[in-house]
Every structure is written in C-alpha cells, then in structure tokens.
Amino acid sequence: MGSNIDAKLFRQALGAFTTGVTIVTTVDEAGNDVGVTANSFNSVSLDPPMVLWSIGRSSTNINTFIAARHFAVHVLASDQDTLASQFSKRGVDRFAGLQLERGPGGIPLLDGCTARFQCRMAFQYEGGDHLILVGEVLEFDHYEREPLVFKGGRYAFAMPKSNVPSAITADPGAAPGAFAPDFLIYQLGRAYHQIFMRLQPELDRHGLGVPEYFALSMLGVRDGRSLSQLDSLVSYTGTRINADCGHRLATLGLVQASAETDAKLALTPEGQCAVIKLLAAAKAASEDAENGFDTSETHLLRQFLNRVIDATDPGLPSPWSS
C-alpha cells in the first residue's frame, strides 16, 4: 500500500501529541536483562487488565520481545529523563549501576517510577513498521510522582493548569504603554526582594549588611577568595565588596584577612557557623516561596530561570568555578 505522505512532516505532526515515557524490560533466553525506551504505551482493557506498547522492527531487541513470556512497563517520573536516554543508547549496558527487583520470569524491575506494570505476554499484532505487543497485567504499582512526558522530540514536565487567576491584575485605568504586571523585570525584581526580605531578621541577628551577606555566601561556596574576586562574583547585583566590607567581617570575628592590599578572606569557625545559619534561612525562605508548587512546577521554574540567566549572561564568573 503506497502513500504520498511526507514521512518527516508526518513525524513532526505526530510530535504535537504529548505522551508519557516508558521503559519496557524483559529477559532474553540466556537470562540477560533487556530494556528499551518507548512512548507508545496505552491501556487496552480494565477487565481483564491489559496494556499495549509497540516496538520498531528495526530494534535490535525485537526478537527478544517476540519470544518473551513476560515484560514490565515502567512509566517514568519527571526526574528520570537521564534514565530514559540511557535506555535509548546502543552499545552500552543499559542496566549498569541500577538496583533491580525481579518480577515473573525473572524480568528486571526499576525503581523510582510513577507506575509499574508486570505483564504476561498475551497477543502480538502487525503494526506496519512496528510490532504491537499486548500484555495481561499480573501486578502493578502506582506512586505519587509527577510523570515525564515527551513532546516535539524532547522530554518535558507535565504541569497541571491552574484555574486560579493571578493575584496581581492590571489596572484598567493605567496609561497606555505603562508597565504591566507580567513585565519580566518587575516580576523577577519583586519576587527576589520579597524572598530576600525573609532573610533580614537573620542578617540583623549577626549584625550583617547586604555586602557582608554576599561575601559570606561566596566564601561558603569556596573559601579563601580575595576581595576583588568576591566583588567580581557579585557585581551583577550592584553591591560592592571592598576593604570596608572585609574589615567589618574581620571585626565581627567571621573571617581572617591576609595583609595584602587585595586581602584574601578565610572563614573562621564562627564564620563557618554563620554561613550555615544563613544558608538554612535562605533555603527556608526559598521553600516557603515555593509552598504549593508540585515537583514539576519547581523543576520548570528553575529551568526557565536558568534559560533567562543564560540568555542575558554578559560573561560573569561562576561562584562554583575554581
């Protein structure tokens, strides 16, 4: 049966449909573990419980699955994209470093999934360039984890759509061209300052200003940096770390400063303790700001912020570089 459909365009159109991501596992006749990544998974029947998936005829593992009596389908969680990629590679031990359980017939079972179905092979059907495999579900597990999804050739997060309107709405009487509530600089700036305000009581307890806080934070990442290095690391904030800042930290007993003009600062035991307390307060403020977020929303927020940082980075040094 011939077709005039462009295969590339057809694949792109199919990519508009968002699917979950699974890893299907079994064992071959020699008892070796076999697994593949697949997104062609679906339910068939509730009574009896049955599911299906398909494997490409070009797959090197197709004969193993044709002969298999049992297989397991693992619906991957949002943080398992690396595992999905691992089971898509050729010429590697896909199970390397994984802790496995065993199901019927000795099939390998993976941990950390959203759901897991242990199946007996029931039927096999022709499906063009794929073979459709139907399994009867013998056992299953379901966990409260956000699923990994696949759309347009890329892994993604599934995020529930909120019906709650934003608490900040535009004033209908605002002048034309005025800043709107969704102006990115306003959103990022307000979010930052509101979160940072939660740290102020901890800074006051230690007698610290903003420059001293930034200096201690950077020394907590890597100790023994000079004043000029610290200043360079926080220059994007508009805050300056200079000799006065170093002197205040030394007077508080939080650092020891070398005698050079560009003094190197080393945390004292009191300074290390202060860094831990400040870090705990900062993490508490961050977690409070994310209260009500699910895992996928948190991942998505960080991913978007990193993209904004990468897109606007003028070449600033990284605090984590040596």
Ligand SMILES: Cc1cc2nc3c(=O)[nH]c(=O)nc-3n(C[C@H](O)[C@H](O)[C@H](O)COP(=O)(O)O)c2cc1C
The other form holds:
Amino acid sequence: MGSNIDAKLFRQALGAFTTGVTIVTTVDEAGNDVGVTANSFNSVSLDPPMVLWSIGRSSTNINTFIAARHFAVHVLASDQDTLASQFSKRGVDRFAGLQLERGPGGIPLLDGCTARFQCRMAFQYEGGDHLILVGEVLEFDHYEREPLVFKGGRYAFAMPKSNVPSAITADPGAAPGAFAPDFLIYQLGRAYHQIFMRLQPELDRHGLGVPEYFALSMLGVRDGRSLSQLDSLVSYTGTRINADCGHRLATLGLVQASAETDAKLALTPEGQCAVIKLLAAAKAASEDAENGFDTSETHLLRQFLNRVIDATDPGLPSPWSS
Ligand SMILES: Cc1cc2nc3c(=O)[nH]c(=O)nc-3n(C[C@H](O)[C@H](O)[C@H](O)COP(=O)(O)O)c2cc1C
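The structure above corresponds to the form predicted on its own; please provide the structure of the form predicted together with this ligand.
Now the full complex is given, and it begins with the chain already shown.
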C-alpha cells in the first residue's frame, strides 16, 4: 500500500461493515455466461433508478464486465451461501446445473434470490484496484425471502433485535442472586414442559402415559428395539421404560406382544398409526412454539440448542444411530 495503512488491518476494519451478498452476472462477447459473487453492491439513485458494485482489477472477468452492455445483480437469500461460494471459486463451472432465465442482451438470470436487478451499464469509474460499475435499473424483482448476510468474513443470518417483552420477569422484591427467570435451566425446562403440555390431549386419546409416548417415539425412529434398549435411550430424562410399559403397549394393541424377556418390540399397524398421529401433534406443538419466528430465527434456535446439547452431552446414546 502507498500509504502507511496496514492492508490486513484495513481489510479487517472494512469487514466491520456488514453487508448482503450478491451474484452479478452478464454474458461475454462469445455468448458465455459469466458471474461473480460481490458484496460491494449498493444503491445509488432512486430517480433514475441506479445501483453500483465494484469489480477487482485482478478478476479474470474484468474485461468482460468492462465490455458488458447489461448486467444483473442477484441479492442472495439466506439459503444461497453455497451458490455464493460457487461464484467466488476459480476453475469451476459456476453455472453448472442452474435453472436460468434470460434478461436484456441475453444475460443469465438466477432464481431463488431475494431481489434481482436487471441493469444497463451506465457509468464506469476508477476505484484504485477496483473498477466501479454503475447500472441503470431496467427491471427488478423482489421476493419474500430472508437475505444472506456477510459479516466479519463469514456468511450469516440477519436477526432482528427482539424487543418483545417476556411475560416472565423477576419480581423486584426477589432476593438478589436467587433463582432467576433468565437461568438457562429454567428457560429450557419451562419451554419444554409448556410445549409438551400441548401433546397431552393426543396422549389421552390413545390412553398413553409419558413412558409409552417415549417408547413409541423411539420405535417410530427404528422399530424392533427391546424394552431395555428403549430404556437406555430415555432413562436420562428420569422416565423409565420397563415391563409395565411394554405390557400396556401390548394391551392397547400398539406393539406385538412377546412372551420372551427383553424381546424386540414391533409396532402393529395400529401402533404405526398412533406414531404418525403423535408425530403430527408433536410437530404442531413445536410449530406453535415458534409462531412469529422468521426462518433465520428458527434456524438459529436449532443451531443454539444443538450447541447446548453438544456442550452438555455426557455421551448419551442417540435414537438415530443403530
Ligand atoms: C462474500 C464475497 C464477496 C465478494 N465481493 C467481491 C466484490 O465486491 N468484487 C469483486 O471483484 N470480487 C468480490 N469477491 C471475489 C469474487 O467473487 C471472485 O472470487 C473473484 O472475482 C475471483 O474470481 P474471478 O477471477 O473469476 O472474477 C467476493 C467474494 C466473496 C466470497
């Protein structure tokens, strides 16, 4: 760098400016599709409608963009990070397997993004080691999809800052340091039990208790487990799956009865039907719990819960592994 600015630190400081991620596409003179991932996109003018982005002078596609009469900017959706990586790699066919529409001058248009701007090249400006390209927007599309975010060199979700007050707040008179509403153990426990309560009517309909529900859920994942195998999967919850539980399931006609001790249990057709209904009720209860969450919040909740599970796992067996 010509000045006394440290290039690495400068780049890191610029990374503090969180952006969306776009793919800019055009066609070269031979009619080949060209596209690059770019986060330098910005709005310029409303009237006339104009946008800009900048391309690195070292890009193998710089001459194509200098000569281009049109380009399209695709603002990527939160599930398009793989596509963003694909369009920033050299030596791969970036358009392989993609469904394309065509815009002005035959430029390729991608789908699945959250906004798309079809532009006529209006101006080009020097920008140091980049060239600034300004496009006049001829047409645009906007879809109800969450945007992909680029933050500190990584892809991320945009999460709204929640200002929804919780009904659970500490009594100002509570002893300082006492059990508090934001203790994770309290929050997770209360959330779990509140969701589980919603399943109770379905359990009652089938005449099932919690051990039978757990046993059926585990058999629904993989049939043919013995009572002791089922018990080893759920005993960490404090609920035990024992001979009584097996007997109740057999009496209700939900599993095939067997005289052997610790025989493998097999769901009957009625048992399979009960599992489907319980699963539907469990899914509905989970969806209700996430009512009002957008897709990024739902995804992040799952991600955080998995991290808590991993961080606290004493080595429990998994219902999904054989
Ligand atoms: C998130 C992200 C943002 C990027 N933003 C730009 C950009 O604004 N301008 C640019 O020229 N390259 C940008 N790049 C790099 C290009 O996508 C690409 O890697 C580079 O142009 C090299 O490929 P090329 O020689 O085929 O153009 C970005 C890459 C990533 C992953």
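We call the rigid core whatever largest set of C-alpha positions still superposes within 1.5 Å between the two forms. Numbering follows the first chain given and starts at 1. Bear in mind the structure is a predicted one, so any value in this text is a computation, not a measurement.
Trainee: Following rigid core alignment, is the displacement of the R102 C-alpha between the two forms equal to or greater than 2 angstroms?
Mentor: Comparing the forms between the two forms, which are aligned on their rigid core, R102 does not shift its C-alpha by 2 Å or more.
Trainee: Spell out whether the Cα of N242 moves at least 2 Å between the two forms when the two forms are superposed on their rigid core.
Mentor: Yes, its C-alpha moves 2 Å or more.
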